[in-house]
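Encoded as structure tokens, the following chain is the form predicted on its own, with no partner shown.
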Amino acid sequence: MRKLLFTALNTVVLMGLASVAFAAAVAPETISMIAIATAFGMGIAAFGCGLGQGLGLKAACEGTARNPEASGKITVILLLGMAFIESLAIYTLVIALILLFANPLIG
């Protein structure tokens, strides 16, 4: 139930922000709304990535505490997972910078 609610909330937020991104007229309020949307997007991405990294580190620590002999394999998998999670935040940052400084949607 929680996953369905989270998915529905994300859909509503993205649909609401899409109208700002696809606005045809270029006005100062449109540019400020794009800035607000990119700030919210980066904040949500940072929150989600931080949460994912925290849960991954928690699971790795628990796994190492239960089986100390497997700490090498757990560390490798943890670092690989952390890199994938961090890349999601970097992709969000790149998209936010594109929308702010080189917006292809504004004529």
Contents of the next structure:
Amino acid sequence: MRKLLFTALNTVVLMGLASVAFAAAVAPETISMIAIATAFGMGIAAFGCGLGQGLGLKAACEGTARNPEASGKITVILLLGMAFIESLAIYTLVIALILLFANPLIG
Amino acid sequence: MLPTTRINDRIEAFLAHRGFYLHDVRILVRNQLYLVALSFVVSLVLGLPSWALAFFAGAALSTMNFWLLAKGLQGAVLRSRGAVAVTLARFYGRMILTGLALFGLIIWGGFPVAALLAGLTTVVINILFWGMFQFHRQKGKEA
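Given the form predicted on its own above, I would also like to look at the protein as it appears in the form predicted in complex with its partner chain.
Then the entire complex follows, led off by the chain already shown.
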């Protein structure tokens, strides 16, 4: 099952990248570098956002456990923090999609 | 009672019925819904240019995200059984949907990315304005 999922995901990624590789008259090294940069960028963003969300959630859990009456206010603040952090990850996803599929610098 | 207050009350009653039991969260979601509606009306008035549609799509996408996040968090606090599985499923479902929607909008739709990003930023702007309003209200109470 895991192997099948891995193969399917690989196929999707390769099919997605194939259109870029064939459509643009750009050196393959450039495309490789863009793909690597995108992967690193998204990875770093996911790492930072995951760390931030985890810390926020940890603090919220501790706060709620210490003072259950304040759980309403804590939930609101947690929601705001999560929304802020998640928007950063979404921006990175947009940049990654632009770099991969709608890159203005490679025509 | 002012008509705007009546509309606010109706929307808040609808949101409360949908499971938004925290007052502040209801206000935030309500304001976000107003922003989406406003962007839709502006794009209709301007004759549906691509940048206005992209802004509306970004705002709608971020609102959907915010709605599901708010509802999921409130539900996770209340639910005693199966909270982890439901929250995880919701989170990954939301992320996959957002990714697919963004992919479709940017690659297949060819929407202007700057307007799309501006639409996605509406949630952040909404929260910032709400925070400023709360701060000023608290200052006013203290003074």
